[in-house]
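Consider the single chain below, provided in structure tokens and representing the form predicted alone.
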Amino acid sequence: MQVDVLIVGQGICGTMLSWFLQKEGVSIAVVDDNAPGASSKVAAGIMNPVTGRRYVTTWRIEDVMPFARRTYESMGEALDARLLQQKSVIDFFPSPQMRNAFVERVKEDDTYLHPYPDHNGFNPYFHYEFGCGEIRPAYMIHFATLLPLFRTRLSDKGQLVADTFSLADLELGLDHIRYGDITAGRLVFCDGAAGINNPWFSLLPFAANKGEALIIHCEDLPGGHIFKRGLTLAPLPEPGTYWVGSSYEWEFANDQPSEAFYNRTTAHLQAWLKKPFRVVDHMAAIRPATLERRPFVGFHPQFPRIGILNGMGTKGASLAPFFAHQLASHIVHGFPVADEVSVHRFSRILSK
């Protein structure tokens, strides 16, 4: 098979550059083993246009929020399926130090931040004391069921191998890249935390760190909501199920569950919830953060023929469509990938 561009991992980096690079009439493949612990999987999949305990806008989020809900939008017309749903985060403060600062930045900029105007509106569901506030809007992407359609589309397309990437089996030319029975003009990793690894930019900062969640059944919660308080609690498409997460471990054995965490957070969720609750399932992964908590984005300095895809941190859901139809771009156009996201930023680490 002789294709364009080998993508390596169909995690929502591998996806979403795979959709753009289908749209552009693109020769694809991508080698993926559907691995069940990969951090896409685990992730809830929140855009939150605000973060952090000063409430600041995300980074960048005034071109990466419209285009990436536009984008979830055009996939699931193409996959037949519902991705994104719109939300708004119900923020409890801990605080009345945490009231008086969302107060202040509501002042300051009231694009996404909003008093919540019946303060004791969720008191039958929840515990607390100093009052809530809104964010939005606020999406949730359901990659639960994006990556296993796509995977699906792949497949159909003749473009999926089912597989465990391996080195050994890679050769690079000259003029080409050969995988196997594979030939290609490029290779993109959008590898996730095995990036940390690859041998071409382990040299990159990246700083991984263990996020765990679980996913519970609660009965009579009101919807339309993302409810945070320490935790994040959201709401899933089967009724009633929701995500509850995440820890950010930067020091960790392995990248299983641990029972700390499972008994830290069902602690927190009794002393929170005012309705029963189950623990349905428990799932861990290590995320692909970077020590500048920006992307890795474009082609290695050295060896032209490789790109990466990858650093989205707990960002992906927004970061990813975007800066995927950047290299997307990039590759078919040769439009720049933008200064901030390049991996030439390191050229003098990557050329050691």
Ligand SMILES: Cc1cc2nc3c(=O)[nH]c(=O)nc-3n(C[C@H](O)[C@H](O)[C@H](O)COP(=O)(O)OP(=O)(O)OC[C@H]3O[C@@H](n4cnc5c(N)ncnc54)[C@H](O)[C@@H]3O)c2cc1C
The other form holds:
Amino acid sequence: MQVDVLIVGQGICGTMLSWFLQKEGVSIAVVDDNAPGASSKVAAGIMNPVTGRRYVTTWRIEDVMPFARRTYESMGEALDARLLQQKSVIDFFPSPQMRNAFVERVKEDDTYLHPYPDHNGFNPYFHYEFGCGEIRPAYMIHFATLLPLFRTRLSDKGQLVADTFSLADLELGLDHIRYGDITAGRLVFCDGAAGINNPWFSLLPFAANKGEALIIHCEDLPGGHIFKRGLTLAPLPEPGTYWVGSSYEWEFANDQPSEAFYNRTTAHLQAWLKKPFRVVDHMAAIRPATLERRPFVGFHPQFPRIGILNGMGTKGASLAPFFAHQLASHIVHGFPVADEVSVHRFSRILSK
Ligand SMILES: Cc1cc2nc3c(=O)[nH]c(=O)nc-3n(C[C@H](O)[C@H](O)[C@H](O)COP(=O)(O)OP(=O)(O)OC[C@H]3O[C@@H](n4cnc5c(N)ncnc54)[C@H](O)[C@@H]3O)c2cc1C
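Requested next: the structure of the form predicted together with this ligand (the form predicted alone having been shown above).
Starting with the chain above, the whole complex follows.
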């Protein structure tokens, strides 16, 4: 088989790059091993325009969130599935100081932050003492719907190699790339946390970070919201089912779910929720985060046929569509990749 671009990995990055290249009429093949612990399979899929305890507007959100929303909508039409839902984040203040910080931030910038008028409205469901604020619009992206549907579409078109990519089967020529019986013009790695050990890109400043989540069943919580109080509790498409997380561990022994997270999170839920719940799943993954919290996009300075789309950190749902589109436009039209995400900012490191 002869293709223009061979892609390794079908998490949200590989899926988005495949989508935009196909739209441009570029022929592709995707190698993916369908690992259950891939970051995109564990993620909540939240697009939140505000980050952290200081309620800072998320980097480039004005560009990436509308673009991502339109992309998920049009993919949803093509795949005949609902891939996103608009929500608001209800943020329960952990202290009077945090409530004051929120009120001050609303005065400075109320684009996404809003006072929540009915402070006692969530009393039947949650324990909270210091009120709540609202962040909107936010979105939930249903990765658990999107990724398998897109995988089936790739498979139906004969574009999927459902296997582990093996370097032993790769031949790098001056004017071509051969992988098994596939000949490609370019090879792009969208291999998530595995990129940390990628022979071409392992020198990039990755900062791997482990995160865990529970899936719980709990009846009767009010719809339309993602709830936050230390933990995030986000509604999944199946009624009464919620994603609960997460942890951010910079040092970890393995990528498996831990008893410590389970115990800590269920204790937190017992203290927070007034409704009974039961845990139905527990997952963990390594986030492909980067030291300076910016993605890695583009082609290797010394091996111009080998590219990367990675380093989405905690924000793959919003960043992947935008930067996959940039990379696809670079491949097809030669448009530049933005300096702040281009791997060429690490040319010196990558040339070692
Ligand atoms: C607990 C948790 C919660 C999160 N919540 C959110 C959230 O709410 N919102 C948000 O935006 N982001 C969230 N994230 C971050 C998000 O998951 C990532 O930014 C994003 O999914 C990364 O996507 P990716 O495609 O780069 O990597 P991945 O999803 O890891 O995909 C890589 C793919 O490549 C495959 N692969 C790797 N190596 C090989 C190989 N050698 N051969 C074949 N296949 C290979 C893997 O199996 C996988 O399918 C969360 C992450 C975690 C861990």
